[in-house]
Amino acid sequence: MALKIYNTLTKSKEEFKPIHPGKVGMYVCGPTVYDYLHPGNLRSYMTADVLRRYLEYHGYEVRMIKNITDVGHLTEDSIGQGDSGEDKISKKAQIERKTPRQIADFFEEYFHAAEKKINIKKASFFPRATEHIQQMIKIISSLIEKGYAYEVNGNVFFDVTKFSTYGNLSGNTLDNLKVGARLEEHPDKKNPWDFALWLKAPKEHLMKWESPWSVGYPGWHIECSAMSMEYLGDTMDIHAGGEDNIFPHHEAEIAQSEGYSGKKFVNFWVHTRFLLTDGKKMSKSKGNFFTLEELEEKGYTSMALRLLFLSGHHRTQLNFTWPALDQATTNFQKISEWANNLKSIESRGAGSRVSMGEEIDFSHIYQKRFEAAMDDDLNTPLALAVLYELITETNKLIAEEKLSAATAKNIFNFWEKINKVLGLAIADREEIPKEIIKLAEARKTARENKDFAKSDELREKISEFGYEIDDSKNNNYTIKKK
């Protein structure tokens, strides 16, 4: 295995190497459970979800942590440090009447149904946020002593002079922050970009708790720290997420954790960029996004989305358009056409018409391309047209009846390998009845002996039992259910 893994530390693809051998740690930044998902939030979840796969593929054993924020994520987290405005949670709970846990384990519960809608193979462990208080204030006072943060007034921030790597991710570094900053400063921060750890909760704050500096909650960036050094250690092999984690909650990750413990948090960051719609970032706050139940709605499928998905580079900005994702519908019935079409002839055995020819086993050459490409930085959309460049080649053996029981079996065999990659669910084509299989071959006669007629009217009865047969050479045919 030669990966290859563009690192959004460093700025250059580096060939992984995992800190235990056959071993990796990998921590995901999960959703915060206040509102349904978008396809924008599932893209960055298939990212990490392909990578787990490729290193499962090569026989890895992967650890995957994805946290679930259910406390301390702010309204203005894309303002400053997200440290400002009320806790999404909270807020929706005020809306709707309900408390916070019942907000949380309701979009928990969705988050996880829709992973399984789009075959996101569940995590090792989905730690909450609120469950690791303790290990959260564990750290912060840990940073108070070492001189990392400060507390006023029952709040603590992390004081970024004193990390002097900080804005490594990012390219945001103090000097590059300081120009043209207008930032409206906390009157408890002793620098305008210092982040919180903890504050102090109004007491009408709904989710509050005991702590050595007051009764409050922890800031968003802390809990990660957290939860992925509780279950990976002081160093993991892969952090992943959306670009816009980079700054500031990456950063700021990195800071508080490294200034912990005094060892390198992460050896790869990934990133996933932005899903677009109409040129603009898909986000909740814009309004501009779809769930997939509405996209089921509107005759679409899960697995059309992640194939489209799949045909983006993951550093690569995606336009979501509905042409785009007529295109993928098409292309995955073309896959699960043609794997159902390998699986028929496979079972058919070498004494088939349509399954006479040589047993070639040219899957190994495809199988090296597509490794190539995963290889390279997770190159979907090349490892792609490897796939639709062997559908083409075995479509025209089977259209010249050259293809034999044998090599079909080697194909699925194939397809099957890289699949746990790709994770295309793809349903079993349905049993054909027996009384469609007689009037199908009754119509074969037909037409043997040229008896058009009775040929039309044959496939017009089967097409009224809701199938459609297709013919190829030789007089030979496929049915499928329309």
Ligand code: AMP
Second form
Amino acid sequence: MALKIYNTLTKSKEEFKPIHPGKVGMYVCGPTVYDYLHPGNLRSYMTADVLRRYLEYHGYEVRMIKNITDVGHLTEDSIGQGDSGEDKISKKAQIERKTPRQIADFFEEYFHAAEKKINIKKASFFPRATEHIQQMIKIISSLIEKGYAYEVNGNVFFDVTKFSTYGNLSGNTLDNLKVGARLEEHPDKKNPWDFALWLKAPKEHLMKWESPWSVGYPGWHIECSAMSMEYLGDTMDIHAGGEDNIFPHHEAEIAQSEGYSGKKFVNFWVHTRFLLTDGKKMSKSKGNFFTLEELEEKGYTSMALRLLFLSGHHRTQLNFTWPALDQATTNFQKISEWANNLKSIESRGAGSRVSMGEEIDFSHIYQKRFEAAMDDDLNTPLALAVLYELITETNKLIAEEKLSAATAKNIFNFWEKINKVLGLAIADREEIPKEIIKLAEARKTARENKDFAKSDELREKISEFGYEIDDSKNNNYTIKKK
Ligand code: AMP
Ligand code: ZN
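Output the form predicted together with the ligand next; the form predicted alone has already been displayed.
Now the full complex is given, and it begins with the chain already shown.
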């Protein structure tokens, strides 16, 4: 395998090499469970899903960790260091007159259901932030001991001036921050660009824990450092998320984790650019989103959305439009129809004496091209173009009655292999029962022998079973359910 992935840290495409041969450790920043998941979130998760699937295609054993943020993500996450405002889940709980736990549980369940709908493979583990508070406290204590962090009035902050490579991921070095950043001043911060590791909880706060500094709650960034190192070790192969995670979230994760372990935190940083609606980021806080259920009510499927996402490169922003989803729906139907046709030609061939055309295996040519596209930073639009070309070529052979059952089988096997990467769940056209195929083959023999009385009798019999035969050239036929 010669997979090259664009690494946000080095700003170049690099050949992927795992830390341990044959194994890959991968962390994806999961949802903050205070609202319905939207297609923008799903686009980011899908990049990680396709990357994981492609690594598995090449035989890697992938351990994927996707966290559930059920505390600590504050409302003002687009200002400064993302550590001001109210807890998003607590705020929702107040509005809905529920407990934060009820809110988190409800939207966590919804998140799993949405991932399933769009055929994202389950992560190996979905750790919850609230169940890893002790690991966070351990890291924060160590950061204070090492001089990277300080405590004031029960709040603990990371002192970014102590971490010399701060800013390497996002370009937000201290010098740049000093010049242009919009920063929220916290009275206890030494420098406005320091970020919170632990915050003292106000009395009315429902989610709070004992700690050496105060009864409080963790900062958003420390959660991902704690959970990723807990399950993948100090250094992991891949860390993924959406482009908004680069700063401050991932920049802070690097500072905390490397400050704590003294080792490199992540080898490959993979970021998905935004899904937009009307040129703006689709987001929960803007409310410019829809759910998969709303999509279904309009008559669309999650698989069409999956195909729409695959048709754009993850490092290019994608503007969601309804005509684009219409196009993806048509393309999905085309792929489904093609795959089902291949399958029925293949199964008919099993009992057939006369085959249409010679066996030719051209799938390996397409396989090479598919892999070349995927190897180039997961170029899914190009990989799909290769697939569409194959569909055109095979459909032409089918129309000319030159596609043998053996060739259909080769191509179908190839399709099944690459679809493990694309993850398009295609409904099987109803299988034609073997008895019906036998009758159809007997009828074909009768027609070849010009025994039309028998041929008509067999057609009648097949019809009684609820199937219909369409004859085509050279005594070939297709069977349909009536
Ligand atoms: P959140 O639940 O808001 O923390 O987001 C969960 C994940 O979805 C994060 O990795 C975000 O970067 C990602 N994300 C959120 N909105 C979008 C969007 N419009 N396009 C792509 N990724 C997004
Ligand atoms: Zn995270």
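Residue numbers count along the first chain shown, from 1. Model, not experiment: these values are computed from the prediction. Just so we're on the same page, rigid core means the largest C-alpha set that superposes within 1.5 Å between forms.
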Is the shift of Lys17 between the two forms large enough to count as movement, that is, does its C-alpha move by 2 Å or more after the core is superposed? no
